[in-house]
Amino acid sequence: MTETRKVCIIGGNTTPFDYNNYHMTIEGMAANVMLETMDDLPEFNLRDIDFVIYSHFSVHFGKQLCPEWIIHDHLGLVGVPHFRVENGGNTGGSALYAAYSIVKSGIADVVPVIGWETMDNVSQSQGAEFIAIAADTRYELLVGGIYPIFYAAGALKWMKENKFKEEDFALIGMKNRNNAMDNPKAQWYRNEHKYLTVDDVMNSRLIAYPLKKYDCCLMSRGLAIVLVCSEEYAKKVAKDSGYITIDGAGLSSCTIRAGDRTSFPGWNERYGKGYPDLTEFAACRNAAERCFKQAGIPWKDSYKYIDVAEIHDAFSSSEAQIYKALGWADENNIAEFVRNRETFMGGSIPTNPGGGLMGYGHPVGATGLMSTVEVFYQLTGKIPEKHLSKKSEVPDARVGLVNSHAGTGTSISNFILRTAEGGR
């Protein structure tokens, strides 16, 4: 890659995220989001696009192989090269990483990333089964393994090792859904639409101990677009509307089965024997270290250098585990870090002010892009325009983090985004 070539984001938007309340086609969703993005960027033209990355997790939901071809045709992008990325819950982050790599290398200058999922085409139980097919079907699925069970098992052991309580997880579930109450495109805002307390989370239906209903993300329909480009193009079309740079990008992997991670040679070489065990996300740490190094940020206490973060909260427990993998806290202070509400609005690092997967929703192929869009809004001052007020705006945010996560930590990406004039 050309180290001196900067990669920028000049725009992005999402459809409303929802479930069973609207049934727009995927090409209709893409057209609507592209039109909103073009309204934000009057100088941007579809004819400027020279590559497209599509982000879509499972063709099972839409019963259509190569659905990206339909969107590509509908947008009139004949002749423009494209391909689709599928990488579990990290599909959006992986697609963004692909677009970043293509622009960084000089292959293309203007690369939209378009991601979606139509999970409400099937029942919730059928959807859970489709997602479980991303586990090892030869072993885990055959014994009834689905992802809430996998995460619950890890969360229970992690609680004991980190002096964590169920109420600590509930704080995170409460935070993200309440943040979504200022976001009209969020599924929580559009449906249950209420502010929660810790008791509300604790009293919600048990899914798999220690996880309750309000500790879990929302299955969704939705689409998101992020416009990635060279700095030269950004200065040409987004000088007035605002653009940001991708100053760090990290992508890493781990075993598909958490039980295989104990004393895994690759991790022993990096971090010493005993890590990551069954409960830590080593791929997140590894991707963060790579990303932060590019951006000039130390891994330890990295939250002190970041103003806002959107991270993958498929479960409240996984958000807490990700805090630790990002270097924000360790086993000695992670419980205190959460109880002090460090990741709430007004805390040291507001996290998921857009609502996250628990508040905004989780249409898998769109999710990592939604997180990127929300950080883009924060860094370019667009929150009052895109949300209902300044309530969920982080004042003077200049450095943002986006985290995307798949499996039980099987694939993870991290990005550092900065305002165009640089960080602190």
Contents of the next structure:
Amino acid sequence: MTETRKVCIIGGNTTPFDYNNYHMTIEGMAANVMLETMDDLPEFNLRDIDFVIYSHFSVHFGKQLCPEWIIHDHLGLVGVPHFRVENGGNTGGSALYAAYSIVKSGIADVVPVIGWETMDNVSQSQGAEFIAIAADTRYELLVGGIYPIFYAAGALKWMKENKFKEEDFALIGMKNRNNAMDNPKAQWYRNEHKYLTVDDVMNSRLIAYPLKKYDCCLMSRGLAIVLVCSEEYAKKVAKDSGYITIDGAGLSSCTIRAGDRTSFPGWNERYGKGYPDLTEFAACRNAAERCFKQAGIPWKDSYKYIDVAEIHDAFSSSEAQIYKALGWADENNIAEFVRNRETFMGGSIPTNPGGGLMGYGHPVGATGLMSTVEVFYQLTGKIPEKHLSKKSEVPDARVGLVNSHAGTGTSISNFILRTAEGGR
Amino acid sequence: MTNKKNLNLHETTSPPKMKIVKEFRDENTKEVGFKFVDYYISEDKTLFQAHLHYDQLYTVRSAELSPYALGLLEGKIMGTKCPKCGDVFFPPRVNCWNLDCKLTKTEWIELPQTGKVHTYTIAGWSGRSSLKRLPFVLAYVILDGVTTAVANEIREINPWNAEFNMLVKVKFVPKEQRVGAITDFYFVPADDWKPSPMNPEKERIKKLCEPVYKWVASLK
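Show the form predicted in complex with its partner chain, please, because up to now only the form predicted on its own has appeared in this conversation.
After this comes the whole thing, all chains and molecules, with the earlier chain placed first.
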């Protein structure tokens, strides 16, 4: 690939994430988050925006097609080109990928990515079913499957193959919710608001074995914005506030039906027969390999080159499966890697210090952007200002990873972000 | 114009003369368009909210996948096979997935109604349509001779007794209840299958299921 210009992130924030306790329209949420971002970046002007990417998963929740048109008008951006990206749980990551591509190619310079979901418009069980419409409805939805069930079916086999225990998953569920206790915008902090033990996770109600309630993410209402731009613009408006560069971006796909991963020709060719099966995330590995290569990081043991990660912990099990797909451990040492608490605060790669989907929340279209915002805070020294304390700060972090994940691993993106020179 | 014969495109009767064969909508199946059913005002009189009802019937055209649906009505599992590479698909794919086969049109074949559990879970919560069936075993089963796995429920088993690689067979719901969808059948343990003795993991799962049974019994 020919050398093209650098793409930067100069700002971003989220609304509080919540369920039922936060009354705010989508345009009200967008205005609030844009105001907070403008306050962080006094030299950024709405008039500088030359493209907007909207990130929203399911119009079922709002009974409104093209809801992004409502937000766009409300922000006063008539004439500015826009479109919406919809790509399941990886909507946020895919929207970021679109903004990155547009800036990288030189089509535009200042591109906010605005993502949201309003999942508390329907009941929890209806919400779970709305999301499961992204599974092949003709076969999987009808037999009673919702995503926690599909994931659990993969996780149970994975657990046996990797010598994992239920308690190992519970450790991850505990970590992310407890991390969220330092984050005032996190749903776990705002609603349940308590520290958990492994026993609490083990004793929570069965969702689908081996997953219990506290192994699963939260359904949320919320919105997030990430401000993507050219390096030239970043130097102009964010020299004082700090900014980061997108040094690697990888996006990959896998099958919609997990049952088709037993022997897919495309994967057999790339990774050998039988991979990923229903247990591994081939799209995550593939996207990571591409992303890390751009950033000059090896796939194997990549955690040694990364200071902080915000990854798609839809389930405690999927967080562990993602570790493997990112090259952090293999079947011989993944259980040990988790038990050694390598991904806790103070470990070799703190993961989801912002709380992740289990602690911060999972308003689908906003989620990948929330992860990006959290890494942006970490890499620009803003955690003490944005969280409650330094407890959830990774000291002097300069390399961050964002992972966004859809379906049962059907679309996955990974990004390597680095603090820009003089950027913190 | 392109020569269709050489391309081997999917073709279905056109225009089709669709004839209603069976109707089983009940009095709850109504299309009323947008309809508000209530409203709320916060105690401090600053916030308003309301419930909107909107139901819709969808036409599900099985089209070139119709042999699958028609097979189910007859108690047959119809899958597809690529004549070039030999991969067998269930759920059916009407074109081969192998890039070297260049979207070769697959052929319909009747599949055996026996298979093996590839992986599974015990569901304790689900979507609105499935709550009353909880807890249930959802398994990915590879039918004999098929390349892919298919998700469906295993019934006639205590959930904690399900296991990897267990042999299962297809069981159809009674003919008059079939709707031409995947729920026309489910899996049951193979005839000579016996559950293994209880062990700590099975005890654990049994314990996790207990409150689910109670909760479901309390549902209206």
